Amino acid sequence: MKTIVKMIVVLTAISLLSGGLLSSLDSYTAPRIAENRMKQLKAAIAEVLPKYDYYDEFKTKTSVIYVGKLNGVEEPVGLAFKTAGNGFQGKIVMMVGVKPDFSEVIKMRVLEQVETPGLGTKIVVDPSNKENPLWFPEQFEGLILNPAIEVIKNLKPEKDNQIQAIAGATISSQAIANILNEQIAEVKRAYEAR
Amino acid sequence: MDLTSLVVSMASMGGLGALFAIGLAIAHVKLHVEVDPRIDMVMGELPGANCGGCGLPGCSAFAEAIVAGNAAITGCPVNTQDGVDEIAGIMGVQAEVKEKELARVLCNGGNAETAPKAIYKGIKTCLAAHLTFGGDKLCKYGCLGYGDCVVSCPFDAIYIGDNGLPLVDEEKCTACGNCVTACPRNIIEVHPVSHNLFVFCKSEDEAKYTKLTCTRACNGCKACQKGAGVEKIEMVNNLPRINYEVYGVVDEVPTTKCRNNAIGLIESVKVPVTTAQENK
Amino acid sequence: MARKKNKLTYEFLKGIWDENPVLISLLGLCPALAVTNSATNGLAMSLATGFVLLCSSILISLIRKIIPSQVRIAGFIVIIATFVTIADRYLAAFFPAISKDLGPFVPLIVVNCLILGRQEAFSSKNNIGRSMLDSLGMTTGFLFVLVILGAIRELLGSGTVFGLEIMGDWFNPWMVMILPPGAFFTLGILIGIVNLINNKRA
């Protein structure tokens, strides 16, 4: 009886304690850990977006919209908003910025993925190409959405709403393609429904 | 610091750790295993070298074996009498006292003794030799020197001899029984040290084989038991069998007929043999 | 190394070579593959772990007297687990940065049998000078392995150590060493060195 006891004492005494130390902590940690994700979001928004002096949250029923406002003005400068879905390895968020109007893309930043080294990881940065190597992510700049984002392989692309794919990663590069035009169509619906 | 979430969080620790703390309690009684003290306190006095000297595997399942009336006390060769004591103690019996065992190699034909047969290029263990064509000697008895009772020795006890023989350490030796059990030929047996008689020869052949194979080996000529008598010694299969209960402590060989010196007291195999017979 | 057995300096020493929790023992392998892609991540994850490990030692050290067997092993585990998440909020807090490129992996330093297997077989047997010098000691060691790891397949599958440019243009990287079969074979050839220089000294 007596070990019973002492059993669900020692067991009991050391989970309470943790339950307190770790709570307490808590209390220490989280404001930092918010305010790093806040910084985080915050420098993701700025890069997608032309200079704005403040942005307005939208909330729609799956995501966020961030509407980037100079002060005084009423017409946004632009839209943020982050889109996700799966890559070839895993998944790929991007925040992407896009005109008031839905026309065109702004900027395209890739947050998180686990493309494989090397070759989806292109989709980021590609440090084999030396002059340019941000080429990827640069296409997407005053890419046009009208009609949907298209990936041709191999050739240049010749309309304003293509891109070109990265050689040996094509499935990387058209799951983001996939992912910007389902997401950017949902959020357009959701936000001219307001 | 947030008194509310301070509160639910050491309540919901405190209370999965009292849950599974219950949880474990229940599990303590409901599946408790009853275990006897004094299989540990044998344990102790065990000397732990898990040799399997006792026939059983390892000095824990040995100790179980003596608490549960199983196995005699002196059941471990290489336990002290001292410890063989301490069990007796605790086990509430009268202690026995063993004699001293040791292994005693059966073969005289090292390198300078025997002939070959082939140079044999496989791996070098006496059983993979034994295996390959009867060994790389003429004669398939004898020891073939590939060290497989050195490296089965728990106690360092064995070591091959400069003339391809495995000689032991009598002080180190447990008669744990490992090295008969390796030996490929049963060239060791284990024997009291009161035995003092050997047949250093394991070879069945006959005397046109043996004048071939090696320049000590026993070619069943009968000497030793026409010296000593039949009850004393029996003819198997060209060898002879010492029987040790009849005959008792020897102090001289049974013939001096024997013509290779197969058969002898065990201080006269201590000194080297040097030969002066070649075999071709 | 020392080779006297109870010597505390010993206590300390035989995590670097003679019981190194890696390369001889062969415990906390998960770590070691995954997060020695880079050298900066490979020290990142050695000093999280050495943290717990201390700290916890310490604590099972004071309390092995007091804990009956039956909860021993609930027990170490909600102290290892706080101290886990001890580490891991304050990584996420002070270095975003490192606590993304660790990712899952600071949690599962919790099931990290190295934690787990030096408070079983030591902590919780020995007083907490000996305790904390066994601690440090495997701490050591597995630093050193985990940075060793991770500078090599930095170097060779980014051409970097420590972020810095070692290699020049003409390297061509070895993508396969940020890769896992480069942890993997990277590790086993390093665990084969030590092998073969414990065997010549044997």
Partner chain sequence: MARKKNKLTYEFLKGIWDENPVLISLLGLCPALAVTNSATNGLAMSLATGFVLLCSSILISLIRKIIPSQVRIAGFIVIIATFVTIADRYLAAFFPAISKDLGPFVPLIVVNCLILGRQEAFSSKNNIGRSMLDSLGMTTGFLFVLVILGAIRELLGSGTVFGLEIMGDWFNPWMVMILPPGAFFTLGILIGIVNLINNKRA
Contents of the next structure:
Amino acid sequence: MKTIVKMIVVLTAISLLSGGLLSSLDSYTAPRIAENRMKQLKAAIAEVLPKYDYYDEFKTKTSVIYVGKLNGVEEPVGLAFKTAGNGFQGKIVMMVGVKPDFSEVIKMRVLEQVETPGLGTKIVVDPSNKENPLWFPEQFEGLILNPAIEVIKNLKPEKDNQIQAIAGATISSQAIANILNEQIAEVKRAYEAR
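Could you give the coordinates for the form predicted alone, as opposed to the form predicted in complex with its partner chain above?
Left out here are the partners and the other molecules; the chain alone remains.
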């Protein structure tokens, strides 16, 4: 009986010590993690918007819209927002820049994804395309948003609202188009209702 009590006391002491150590490490690393996330967010905004001097934040029920502006100019140069949705294997997180009138995409960048390695991961970079490994995300630059984004297979886009699907990863390609079609419409409604 004494052995069991000793084991319980030792295990409790180890658990309390470990928990305290983890808690103190969290309080030490949390500000650094927040700072790095803010740097990544600012870099993503800068990547999807044209040149701007500052941005204002406009919060909606579901997202934050970053309105890029130039000093002394009232009209924004573009709007950026972070969006997410389901891909083939999991969540795809993107930063999207659109023109202030929501007529076209300025740029789109995938920030996080867990798609199939070698296939779905081509939504970020396609190492098999030696000429232009960024061909897939670059298709969104200047993409017209009305009518909605359309995904085509095995053909080059013929219309200003079309993108070419990644061979073998059509579901990931279509997922991005669906996320953008849905979220851009939602952000547009929220921004215009402000």
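Residue numbers count along the first chain shown, from 1. All of these numbers come straight from a predicted model, not from anything done at the bench.
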item	value
Pivot point of the rigid parts between these two forms (hinge, one of Tyr54, Lys159, Arg37, Thr62)	Arg37
